[in-house]
Structures are given as C-alpha cells and as structure tokens.
Amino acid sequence: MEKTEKIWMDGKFVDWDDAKVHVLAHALNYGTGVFEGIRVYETSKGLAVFRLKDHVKRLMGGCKVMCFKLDYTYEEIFDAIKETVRVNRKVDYVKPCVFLCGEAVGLNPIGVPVKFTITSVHLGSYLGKDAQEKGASLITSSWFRPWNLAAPAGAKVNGVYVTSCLAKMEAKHRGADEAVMLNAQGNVAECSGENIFILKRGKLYTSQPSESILEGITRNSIIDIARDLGYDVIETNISRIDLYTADEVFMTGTAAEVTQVTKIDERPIGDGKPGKVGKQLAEKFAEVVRGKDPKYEKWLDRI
C-alpha cells in the first residue's frame, strides 16, 4: 500500500500524517466502527469508482446497524469520496470509515462522538500477482466466521474483522494465500475478506446471505455478470466437500476482484490449475471495471 497526500476527515482535508485520533478513541479499544472499501480504474474517459453507489448504501446501512447518527445525507457521501480521489494521486481504493472516536472507557456506546474518514491509497494487488495469475493457495481456518446471532455479519463492521485477522494470519503462517471460514453450521461462509464461488457439472454456486456472509458487491456484479453470459448461478449452502470436488473455485472482492482458487488445504482444484470458466469471468469483470463495455456503464461514477 502506498500513501497519499490527503485524507477526508469530517468535511476538511487534512495531511496524510494530521489524522490522528485519541488512543481512547471508542473505536480504537472496542471495535465500533463501520467501514467501505471501493475500487478506483482508469478508463479511456479518466478515472471511475466502481459501484460507488452501492458501496454508499451499504455504508449507510452499517451505520443504521450500528445506530450511529450521520451529519451527512448519500449526496454528500458520495460527492466527498469523489472529491477525495480527484484531491490525490494515484488512487486506486478508497476507505471511507465511520466510527466512534470520543475518548471513552466503557462498553457503552451511546452519546459517544461518531467521526467521519475517507482515505484513499494505492493498494495495487491484494493477493499479489502470483495468486492472481496462477491461481491462489487456501486452508480452512480454525477460526469460524462470526454467525448472524453473534456479530452483525452482513455489515462491515470493524470489530467483526478481527476474526478475519486471524484466519489471515493463520493462512499466512500455514504458507497459503488465503483462508476459507466456516459457519455455525460448518458449511462455507466466506474467505478472510472474499465471497467464494465453485463450478460444478457446469453450474456456479456462492454462499447465500443467510450463510453469515457478507453480500458483496463484487459477488453481486459478478453473479449479474455470469448470468449475462449464459451461466446459472445459485445461491445455496456448500461444503467442505463441495469445495474441494469442485471443477473450479474462484474468490471475488473488492481488493481481490476475480482471484481464482488452484489449491485447499493441499487438495489441488480441477487440474490444479485456473480453470476457463474463472479466467472468463475474471477477464470479462477486468472489461466492466475499466469501461469497456457499455452495458455496465451505470457501475460506474466518473471522476
């Protein structure tokens, strides 16, 4: 990840190493925030924020979960995340992060301030280029993806990824790319930070909602995109076992965009290589996101 000159903190822009907040922040000791991340492309018609719309309502939606009081309306979201990719360099992701900053001890949240941030980087490949191109390496996690009685799962909501964290770093100590997480049920939820998607007998298949996923954006554009091209898509219950007889498996996310799965828990996918119908999607979603195709020019909000 690479830096920028400004960050957005509640209406001004500030330098990167100016936005600071109390080490009583509620947020930094308790986890109650509610955050976005959102993708930047170039295109032949300058930059485009992919999906800005969708990440705004989700966004919104988080902070009504979460029951955090927003000064500001969509309108002035959406023009403020705009307005910070145009005031930096080489963008290409955004963090816009609400959270409750007011120095506080204490689980109780309430009356306490709510700060507003939008920082946006170079984030380059999330799972670098080998995982990218020759497929990505997996394990199933110890650690469970927190269910929807437990922790708001269908919201980004900055405590529930510490489980996240961990199922990474337990990836990472275990020499693979990324971790698939289990539910309450022990069926399939998601990775540490991705939806999944497996092909079998020649149809896709992705966690549904109910499964204590997050519904992604990238998944959503991506089950819109399959079925464009002629795939059924269903959104069921899968397994451990579904995973690793898969034909193919592929993750999607907003860092990872389309990443194609080769190897779980040392069982090679397929052949043990990307398979067609995953580098079709991966390469069609490369397309959508740079405006070459003006079917999905509505995803895109030009800068």
Ligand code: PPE
The other form holds:
Amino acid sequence: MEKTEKIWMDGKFVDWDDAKVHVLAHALNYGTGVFEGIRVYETSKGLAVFRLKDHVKRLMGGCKVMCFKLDYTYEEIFDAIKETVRVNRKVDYVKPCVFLCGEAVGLNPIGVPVKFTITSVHLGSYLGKDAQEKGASLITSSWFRPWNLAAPAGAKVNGVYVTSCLAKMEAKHRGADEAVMLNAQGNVAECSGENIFILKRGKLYTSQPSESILEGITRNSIIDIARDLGYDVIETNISRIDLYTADEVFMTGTAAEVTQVTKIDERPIGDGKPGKVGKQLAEKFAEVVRGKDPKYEKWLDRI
Ligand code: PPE
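Show the same protein again, this time as the form predicted in complex with the ligand rather than the form predicted alone.
Once more the chain from above appears, this time first in line as the rest of the complex follows.
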C-alpha cells in the first residue's frame, strides 16, 4: 500500500510510519473494531466526500452495537474525516476505524481502551480495471455469510470480515474476481465487500437487510437512483438460481462502486457481456458522485 502523509489518531495527526499499536491490542487478537470505507471524488468545485453523513452514522451505530465508548460527537467525527482528506489531498478513499487498542489477553472487551484512527489512501479501482470495464467473474463461496444471529452482519465489525477474506481468497484461488456468499437460508446475501443486484424481466431486485447483509450506502444510493430513472426496485430474498438466470447482475459498494457481473460459477450472465441497465446505472452513479447532477448534491460534502 502506498503511504500517504498523515493519519488522524485520537485527535492528532501523526506520520504514516508512527501510526502504531501494540501486538497485544485486543482488536488485533479478537477483531474488536468497527470501520468504514468512504470515497472522495474530484468535482468541478473541488473534492467532495460521498454520503459522509451516512457513513458517520453507520460507524457510530457499529460502535453502539459493540458497546464502544466514543469520546467524539457526530460533528467532531464528520470534521475529522474532512480534515484528514484536506491534509492528505491526493486521496480517494478514507478508512475510519474505532477499535480496542488496549493490551489485553482474555475476551472480555469491557473497559479495554478504545482508539480512533482515520486513514486516507489512494485506492483507485478496487476490483481492477478489467473487471470494472469488461465485467467481473464470480463464484459462489463455500463460506456462508455470517447470519444475523451469529455475528453483527449489519455492522462493519472487523472480526466479521474473516469470512469475507476467506470467500475472497476462494474466488482468487479459483480464478474469479469476487465471491458471492449465501446466507443460512441458502439465499444470496452479498459479496465479500459488495451488495448484489439482479435484473429480471425489466425489474431490479436486491437482497433485503434481513438476509444478513450489510445495508450498503451505495446500495441505497442505487435504489434511489434507479427508482428516479423509473425502474421498479424490489428488496427481497434472492436464490442462487435467480442469480444464474438473471438478465443482468451487478455489485455495488463504496470501493467497487457499480461493477457489472458477467459470469457466475462458469455460467454467463445474460449474453455474457455487461448489461444495458447496469451500464446506465454505473454511468449515472459516476455522474452523481462527481457532482454532475444537482438533484443528488445533497449526498456530497465538499472539502
Ligand atoms: N457488503 C460488505 C460486506 C461490505 O464490506 C461493503 C463495503 C458493502 C456491502 C457495500 O457497502 P457500502 O460501501 O456502504 O456501499 N465494503 C468496503 C470494502 C471493504 C474493504 O475494506 O476492502 C467498501 O466498499 O468500502
């Protein structure tokens, strides 16, 4: 990973190389952290953070789930993220992380000190230019998405991402770009770091929040954008067969943005080429995040 200049750590900016924690940090051993991923875009009026308010709210919600005591208000977090972008300038992705940094052996997280860091990086294309332009290939992972009773699937909790890492590795080992995970019911949940949509008979479908998904901010943006363009969008449960037989499939995520899927488990999706509706939505999304459509200006926070 290419270094950037400064990392915000508990209210102060430190150099990249000085942003360190102890090897016995509780979060390192037990995954007790909550994080976010936020995109920054160049617009004609300078840099803008996409849906920062929603990301801060989700981060704070995750801290509530984990019973982390945050010493910062919503406004302070909001400003600190903007300040981190301002200080580092050439970044396109921000990763705030609240985690238990105290040195501890033993699971009990109560009373273990919390650290709050904000890192910003240059991420570029998350799944690679090829997948973004020509469509991604997926496998169905043998790892299931941790369901709502087994893990806080709806919050971005660090430890929960072990399953995503295993699924992603499985995809790479099998020569695919990404993995889709099923849930306890055998329905389609989501990908390792993206939500999933299908197009069937002209309507869009995406897994509903009770299907053990992370309710993605990009997902919610695409639902709004698609409805504004006149599409029916239905949040429901989706089967593996629905995926294979869909006319189009695409993934959404802050990092992956809107990425079309052209192959799943060696089966071509539709005619095996990126679909028209996915393309339309990807293009519209690219416009919206760059401040080219005043209707969605409310989603941008200028730096
Ligand atoms: N599901 C999961 C499991 C997930 O991690 C993400 C974000 C999404 C759905 C989409 O959510 P949203 O970004 O709010 O639209 N995954 C992050 C990448 C994880 C990583 O650190 O790598 C992201 O896109 O930032």
